[in-house]
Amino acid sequence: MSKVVEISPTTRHEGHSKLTLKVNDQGIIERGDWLSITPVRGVEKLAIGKTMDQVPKIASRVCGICPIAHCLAGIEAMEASVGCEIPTDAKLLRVILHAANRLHSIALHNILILPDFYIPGTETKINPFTKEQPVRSVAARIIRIREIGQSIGMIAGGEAVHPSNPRVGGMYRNVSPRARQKMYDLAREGLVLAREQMEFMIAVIRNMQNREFTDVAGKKIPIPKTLGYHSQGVMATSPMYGSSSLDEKPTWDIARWKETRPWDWYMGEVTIDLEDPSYPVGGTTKVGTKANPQMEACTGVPTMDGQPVEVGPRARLATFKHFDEKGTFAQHVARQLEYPDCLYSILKCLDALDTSGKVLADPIPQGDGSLGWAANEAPRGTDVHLARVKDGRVLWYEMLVPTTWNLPTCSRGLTGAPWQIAEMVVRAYDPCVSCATHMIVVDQENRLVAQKLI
């Protein structure tokens, strides 16, 4: 007989979420719900009015960990719907700034997942605080890296967080010859570190992927070869940087993308008669207490051919290098392997950057209201943003970001997991659930509930 256990919130990655999950006598997943819980931003509301210049700052504000991505494809999407062509010298910056973003965010997601995780040939879960080796010089070669990773998109971009250089029709300035050699300086160092870490954490996820349990509050859990497998396809429009609708071959297809709300794919009301106290942190949540998804998950669900698709690392590896591994294990392995490809892509651009090089469009079209699109492959996933600008001002805009094609996709991959390692489904995808937060569901006399298409 089917029991609800339900895990909220969800841990270490970045904003609030929490799983519902309907399990068997066994406590194997039979159903999943992974869903935002984070209070909504409203960035696409604000926007209406702006100017085409404000908006990607204003949508850059949704999150602090990916602000980057989500400054480049607003910017991008602006332009896409004036019709702005930049210049090369401006585009090889961004490309540096968002490579620089990479990485040092595949550095930051090492360190969230390491608890999951053995230290190979022990059974010695890794704590990425601790004084002792070799866990300590791992730690701070995971430091340094994200180090160079801010460094040069501080360099590249005006700040590393929230970048100012960026701007509609290209970038402010240019980088001068030695801020130019200081970068390459800081990537070339930063290639060693990157490949070092990636045959670390190759290791250790390989090593996971051949137990057969793992210690999740003194109980040993049963780890599936099949964890986090799913059914749904994969999205991904470059290897690298991304695509817009300014393209002459587009990667990313609008007419094959349709965005609903919750109901088909969330549960209904359901009441917790599962629970345990000694799940960590905290335990989880108390029996007899009312869940419903389809009224708490605060997004919207993107599809591409009436389906949800898995974005990220593995999706971009399986779309564009033939990466066959599937599941949680192989969404690891495949962002490790991403970590030189960051370093290779800033070496790469920074030889053809031309330090006097023109980066700014003159003139910069207004806009006429047409729709244009940027999709900014994001560390998490594949980063769209569609906007439509005219005379300069922003009529209508919307984001449809990685975490978001990620939470029904993740949801599908938790069936056949014991309920105790769901986390670690989640935790794959690195989710960015703030930045998915992009609607509330209102119950007012069912005049709201009964909308399904955005």
The other form holds:
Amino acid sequence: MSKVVEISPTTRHEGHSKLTLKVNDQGIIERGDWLSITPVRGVEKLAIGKTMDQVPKIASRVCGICPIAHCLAGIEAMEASVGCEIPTDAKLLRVILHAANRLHSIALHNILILPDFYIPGTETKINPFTKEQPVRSVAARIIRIREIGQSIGMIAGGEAVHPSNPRVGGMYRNVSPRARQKMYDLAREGLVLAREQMEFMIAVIRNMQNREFTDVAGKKIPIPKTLGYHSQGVMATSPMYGSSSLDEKPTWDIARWKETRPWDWYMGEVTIDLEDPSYPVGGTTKVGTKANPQMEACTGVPTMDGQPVEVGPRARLATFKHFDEKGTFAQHVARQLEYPDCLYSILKCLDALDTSGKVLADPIPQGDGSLGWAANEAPRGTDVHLARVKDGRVLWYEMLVPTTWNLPTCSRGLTGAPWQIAEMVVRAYDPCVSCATHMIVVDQENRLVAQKLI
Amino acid sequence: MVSDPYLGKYTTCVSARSTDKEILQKAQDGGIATTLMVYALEQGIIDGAIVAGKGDRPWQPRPFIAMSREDILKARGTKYNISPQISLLKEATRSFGLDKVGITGVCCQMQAVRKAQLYPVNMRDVPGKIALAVGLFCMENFPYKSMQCIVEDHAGQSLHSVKKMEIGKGKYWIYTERGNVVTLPLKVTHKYEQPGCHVCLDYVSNLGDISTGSVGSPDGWSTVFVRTKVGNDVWSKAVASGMFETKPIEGVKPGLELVTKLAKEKIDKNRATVEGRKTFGVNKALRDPYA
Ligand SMILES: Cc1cc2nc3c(=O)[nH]c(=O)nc-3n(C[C@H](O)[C@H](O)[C@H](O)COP(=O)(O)OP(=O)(O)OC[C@H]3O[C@@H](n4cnc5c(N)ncnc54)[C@H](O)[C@@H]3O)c2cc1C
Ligand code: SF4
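Switching conditions: you have the form predicted on its own, so give me the form predicted in complex with the partner chain.
After this comes the whole thing, all chains and molecules, with the earlier chain placed first.
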């Protein structure tokens, strides 16, 4: 007889989400739903009537982890709508900013996942905050990598978190030769550290993958070899940066995308009848509590060819670099493999950057209401923004953010895992839930059907 | 450390002049601001300095980030209208890539620098990157149009012919390239001052690392207050390496007495304005900027 257990909220990732899990007598998940329970941000509604310059800046405030992706995707969606090509040096600065953001984000994610893993050859789980070696120096390296990523981002983008330099038409400022050299020096230092960190992380991940069991709250939980496997497809638009409808050969196909409602993908009402007070932190949801994922999921479900897809590092490597591993550990490994890519991209762009080059298009068209989209490969996956701009004002705006794609896909990937390690499956997506929560869902007749959630 | 209610805290006060003839040629007074920044740049104490350079219109300053001696020299001379120095403070650490920022500016700008360091709202990573702040004495400043009106309408000179402007000895002085010298009593210029200056409670840049102005010292010399550890370090090294000639402030005329007198006049008058604002208006006081 299957029972329902619920982990709410899930921890060690951005935003608020929960796991409602139907499990068999052995505690193996038969059907899992991972859903966002972060309140709706409403950015897309807020955008309407605002200027095309304001909206990407507002959109970047949806979250503090990949605001750079949102800012760039937002700006490029506007540029795609109005038909504005930007100067090469502006593009180079954007790629630098983007890669720097990905670098710091991978390092941040390392901190979040390490407590799930063991120091290879020991039965000690990693506490990234311990003073003991070797973890202490790993933590110091992670902090330095983040600092390097954020410093480069700050120089190219004006601000390390919500970038001020990018704008519709290019960038406000080019950088000085000194600033370029500073970024170069930082990237060179970062490359050495990122390589070391990548190797360390892969060793830790492979060690875990080869283990039979992991300890959760004092219990030995088996680790299936197929942890996190699903049979949904993958989606990526570029190994590093992204694509837009202005490209000669766009790598995202809007015709294949369809927005669907959460109740096609999530369970209906269930009552929790399995509880484990020892589950960290603070135990699972109390027996007798009702859950209704269909109604509680604060997202729509975007699909490609009618199916949810996986986005993120594994999707990028699978699409562009013949990476053929699957599941939770493959996602982790793929993410580490992106470490050096970020720095090589930065160095390549710095080599090409002309610091006296112009970084702003002139003139900047104001738009006739045409549809434009831009996809940015955010650290956690493809972030597509779509816009219609007319006379400089936004008529319509939509954000299809990475975790929105991943929520239903990951839910499928939960099947077969012991429920106690479901959060490990979730964390491998490096979820960033706040920005995923923005949907106003309409049905076939364009009626608002998810109003209760808003 | 001396702590004076009007002159702020300082460790040293001297009368000084740059020994660099090129700097002195176009400096406002003793060339202190320029020489200090050049010295700091050459010694690697700063990577660049935010100074008031040339703007679009004659005598309109525009802040810029000087990264060479040549650029720092371009900012010599006082421009009596607003140069928004702080607007570049964050940018200096961003697209200009500076790790050690030097900045010159008037008293309120020194306050802004310290505020940015104390509460770095929207100034992420800026506080630790300010390496040297040289403050100027300041009685008042003018909007561009006001200065234009003073020079063109009151003094009858065209702005591009002006070589130097100066406020001193109770007058507004205008010197032109062809040798005209016009003085206007400050009574005439008062109404053109920017209103914010009337609630300003600092005359000698109490929050600079070093502050300097003409008052107190003979013509061509400057009065210098060294205020902080950073300021002391730079100043003593610069003096030791012969960048400045100095005289004890006690030995020069009119000396600290005049500085104190003017500071007291400004601050007392402005404090009264701040007080006055509390009851100004019908049932609705004007905002007290210090509340
Ligand atoms: C608005 C204003 C009012 C002043 N009022 C007085 C006063 O009442 N009594 C007094 O003794 N001294 C006053 N000064 C200071 C004085 O005029 C000289 O600037 C000071 O003595 C420095 O001279 P110096 O030869 O050392 O500087 P220089 O070597 O000539 O360098 C001048 C420096 O001043 C900066 N500067 C020029 N114009 C501005 C501006 N508008 N805003 C910010 N920075 C600027 C430049 O960046 C440069 O670094 C005032 C200065 C200003 C800008
Ligand atoms: S009088 Fe005060 S407020 Fe006015 S410019 Fe000078 S320092 Fe700033």
